[in-house]
Structures are given as structure tokens and as C-alpha cells.
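The chain below stands alone and is given in C-alpha cells; this is the form predicted on its own.
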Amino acid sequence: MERAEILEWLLETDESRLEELWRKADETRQDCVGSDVHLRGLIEVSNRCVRECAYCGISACAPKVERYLMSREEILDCADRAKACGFGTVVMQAGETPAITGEWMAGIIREIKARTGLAITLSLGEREESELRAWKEAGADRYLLRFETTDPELYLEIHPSLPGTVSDRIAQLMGMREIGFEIGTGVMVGIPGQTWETLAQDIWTFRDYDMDMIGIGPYLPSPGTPLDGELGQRLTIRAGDQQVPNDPLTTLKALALTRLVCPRTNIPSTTALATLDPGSGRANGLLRGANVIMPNLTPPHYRVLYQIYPGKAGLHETVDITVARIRTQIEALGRTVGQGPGTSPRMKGQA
């Protein structure tokens, strides 16, 4: 697939031609990554975060966010329960703080290495090298890392980089992939400013990296934030009639045409296209090449503060109650829930 046939799916609004995407992206993870769906057990550590991202409900500029930070106990006791849960994988996720040290952090992960043999995922923010080694060497498998969209003017707007550093997140994630990690991505779907260009360009560049985890998931305004107001009109007015939709059917082509062009990569049925349809979104993702979901096992008083967009989907769900309710949804799509870690095929291939 050429980047201007990307463009051209991401423009399409025939009902009949968007089943023939449908069913091409459902058919090509079946045959690239199978009926598997992998559950990864989602540990909001912390909301603290020294960036002032513009969109996002807990950086640095966000108004009247109550911090804070698990203690190692508390995650360890998520991690125990991803692991009698049946999941192969836990994602330690946090804003970029540095509460969150280099020697602290590996000693959770040796520590939920030796009680679970989980596969771990970690989306901490940008690292200095030496920590991330030190992960890597304690046992963490995988790094997650957005670039949030390939157009420089736009990047800069919405994550302005921290003083004295330059901010480069693709030559971060292989730098990553150098050290051994699977490297996962990905964008949202409608953020003001964003083009049909750049889209097609964001889906472009998921192909030309060969990544092994992308998540595409819809921008949902967080009040207070600087996108939510002045910023966010200026952006949309600037980009005028080519300003990308926030909806669930844009989302929906995106992660199937990153399907289309990533046939082996690990992809989920996001939390945030969930939230913005609620009644399918999950399973709509699932079905347009999806093959993955990130159940969340943050204890609820932490839940509620984790607040990257207002009402996430399952936020006042038990455990229980939510991998139930997904389990159920996997199986009556004719699906499977996976067994094991869910290693990307690319690196199952260098084995």
C-alpha cells in the first residue's frame, strides 16, 4: 500500500468500500498475528509528570491535579493480580517524573520478574540511556513511547520540549530497539491541528519502522488543558477543512490501515475509542485489526487521578467486573484470549 492510497481510505465515506477496508484488515491479522486477543494488565503509577504537553489531563500545566505515586508494595500486588487474572504481560505506565528513579524502578521490575514471570512493558516518559539499560537488564521487555505525530510545527506546539533538550522520539525508539527492546508508538486520531496529510504520513511512518506495538486511539479534550481552549481553536482554524475528525469511524480507518501496513504488530482496541463509543468501540476495533487490550488493574483512589481525558471507559469498575465483561466480548466475536506474553512477531523472528 502507497502513502497516497492511505490518504485515500482515510478520505473514503462509501459504506460498501469501507466493508472492503474492514474486511482487508480483519483478514490480515488473522493471518499475520491470528484469532488471539492478548490482555495486558494496565498500572498507572503515577501522575506526576514534569511535561506541559498540551492536551494531556496530568502534565505539568495541567489545573488542579491531585499527584501521586504508588508504592512499591502496591504495585507489586497489581502485578500479582495481572498474573492470577491469566494476563501474559503488566504496562507500568506513568507521567514523566523523576520520582520515578532508574534504581527504584528496577528493582520492581527484578522483584515482579521473580513473582510472576510477566512480560513487562514500561511508558515512563523519555529516559536517559543509562536507566533505560538498567531496565532493560532487570527484565523489562518492552517500551512504549508516543511520537504523537510525525508534523514538526504540531509536535513542538503540543509537547514542548523541556529547557535545554531537543525532543526526537523516533531516534529515542531506536535507540531503544537498539538496547533490546520491543518498541511500541502510536498517535491520536483528531488532534486539532492534524491534517489528512499528516495522518497518512503518521501511518506512513508506523510502516517505514517496523514497530511491534502502536496505539491508536481518538484525542479526547481535557478541560483546563491549553488544546481544550485557545490553543486548540488556532490549531483547528489553521488547519482549516483538512482538520482530521475526532470520531470513532476516522480511528477506526486509521487502525485499520495501520494494520494494512503493519500486518505483524501488536495493536490494541484502545481505552480511549471505548470511551468515545462505548457501546462498541471496543469490539468495532477488535474486528478492524486490533488483537489486543489493556484492562486496567490500578487500585480506583489512583484511578480516579490517573485523568489523561475525562471518563474513561471502566473507571469505577471492579477488576473483576471488567475482565469479565471483556473476556466476554472477546469470545462472542469468536475470538480467543491469549495465552502467554503476546511477543511481537518480528522478534519472535530473530530468535
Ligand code: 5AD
Contents of the next structure:
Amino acid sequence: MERAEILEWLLETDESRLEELWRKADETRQDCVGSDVHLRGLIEVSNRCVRECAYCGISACAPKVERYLMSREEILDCADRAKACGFGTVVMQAGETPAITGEWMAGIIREIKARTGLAITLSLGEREESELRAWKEAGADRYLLRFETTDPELYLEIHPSLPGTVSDRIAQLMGMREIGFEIGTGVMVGIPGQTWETLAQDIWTFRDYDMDMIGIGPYLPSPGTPLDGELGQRLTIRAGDQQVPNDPLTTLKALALTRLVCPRTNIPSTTALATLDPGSGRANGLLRGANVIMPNLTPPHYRVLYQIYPGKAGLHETVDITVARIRTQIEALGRTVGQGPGTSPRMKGQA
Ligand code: 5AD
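Compare with the form predicted on its own: the form predicted together with the named molecule:
Next comes the full complex, and the chain you just saw is listed first.
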């Protein structure tokens, strides 16, 4: 696919033409990663965060949020649960916080690996290289760090407290790959200030770096955050008629195009998409390029405090119900639940 075609497809409105995009994305997914849908159990370890990302409901400037840090035992219980559910991977995610020390996390990684043998993905923000190395050494396999937007100015506006630029963030991802991690990144669709040209460039950037995992969800306004207020209004006005909408259709176009430019990558059908379109978001993601689902294993009393955006799908469900529903959904689409870690084909190719 040429760079210019991405923009054309993003702007396409003709339904029969779009059917062609959906078909191509689904065929490419089938040919390159098969019918397996890999389940990665998500553990939201802590909602503490030192950063002030303008879109996020648990940023340091959200003063009313009650903060928590799961205990080692609670985290290990969740990992055991992931194993019992037949998942191949656990994903430990948290805000960026010094409450999670390098050593403490390394101990947990080692224990999860020893007890379960599961693949371990980390999503803990920007961390010191020494910590990343220690975590890799301890047995972590993958690291997720979305770059959120390739527009350098917009990146700075929505990340006022991050020390670096978007190029620095991409350099960090490359550093993680160098250390031996499979790397994942992604963007939100429809953040205020995101133009069609920017979103096309985001997708092209996934291809440039041959990312192992790419998460794409709609931007969901989080009440009380700067992006839901004055900053968001200013950025939307600046983008004018080029502002990308945060709707399911645009998210699915971005997802399908990502599958076409990164045929072998692992792409989740995101919780944000399922939240925006509870009836068919999850299934549509799987039908238009996605091959991963990340069921939430966080204990319900913590889950309600981890509201990056409001009304997260599955907020009040028990783990058993969530997992049963997801398995039924996968089978109803004629797909199979992936067994094993679901390592990225790029990584397997290197082994
Ligand atoms: N809407 C949608 N996605 C969000 N994220 C953070 N805040 C929001 C929001 N308001 C996404 C970011 C982050 C990931 C963990 O969640 O892309 O990287």
C-alpha cells in the first residue's frame, strides 16, 4: 500500500468501497496471522501516576481519584487466574509511578514466570533503561508504550509533563527492542487536534518501525481533563474541517489500514472500541483486522478506580463472565482461541 492510499481510504465514505477495505483487511489477517484470537489477561496494577497527560482520567492532575497499588499477592493471584483461564499472556499495566520500583516489579515478574510460564507484557510508562533491562532479565517479554500521535506539536500539547518529544518516545521503543522486548505502540483515533493527515502519518509510522503490537482505540473524553475542556476546544478549532471524528467507523478504518500496512503484527480489538460500541465494537474489530483481545483480570474494587476514560466495557463484570462471553464471541465468528504465548511473527522469525 502506498502512503497516499492511506489518506484516501481514511476519507472514503462509499459503503461498497469500504466493504472492499474490510475484506482486504480480514483476508490479510487470515493469511498472515490465521484464525487464532490470542487472549492477554490485563492486570491494572496501580492507578498512581506522576504524568499529566491531557486525555487521561487517572493522570496526576485528576485530584479526586482514590489511588491504589495492588499488593504482590494480589497481582500473583491475578496471574494464576490468567493461567487457569487458559490465557497465554499477562499484561501488567499502571500509571507512571515511583511506587512501582524496579526491584519490586522484577521480583513479581520472576515469580509469575516461575509459577505460570506465561508470556509477560509490561505497560508501565517511560522507565529508566536499567529498570527495563532488569525486567527483561527477570523474564518480561514485551513492552507497550503508545506514541499517541506523530504530530510533534500536538504530542507536546497533550503531554505537558513528559520530558521528551515524540521522536524521543519512538527512540525509547527502539531501545526496548534492542534490549530484547517485543514492542507495542498505538494511538487514539479522534483526539482533538488530530487531522486526517496526522492519522495517516501515524499509520505509516507503524509500518516504518515494523511494530510487533499495535493498539488502536477511539478517544473517549474523560470528564474534567484538559482535553475534554478548554484545551480540547482550542485544538479542535485549530484542526478545523480536518479534525478526525472519534467514532467507530473511523477507528475501524484505522485498524483495517494498520493490518494492511503491518500484515503480521498483533492487533487487539480494544476495550475502548467495545466501550464506544457495546453491541458490535469487539466483533467488528476482530472482523476488520484484529487478532487479540485483552480481558480485564483486575479485581472489581480496583477496576472501578482505573478509569482512564469513563464507562470502560466490562467494568462491573466478574472475570468468569467476561471470559465466557469473549470465548463465545470468538467462536461465533468462526475463529479459534489462540493457544500458547502468541509471540509476534517478527520475533519468531528472529529466533
Ligand atoms: N480515551 C481513550 N483512550 C485513552 N487512553 C488514555 N486515555 C484515554 C481516553 N480518554 C489510552 C492511551 C494510553 C492507553 C493506556 O490508554 O492511548 O496509552
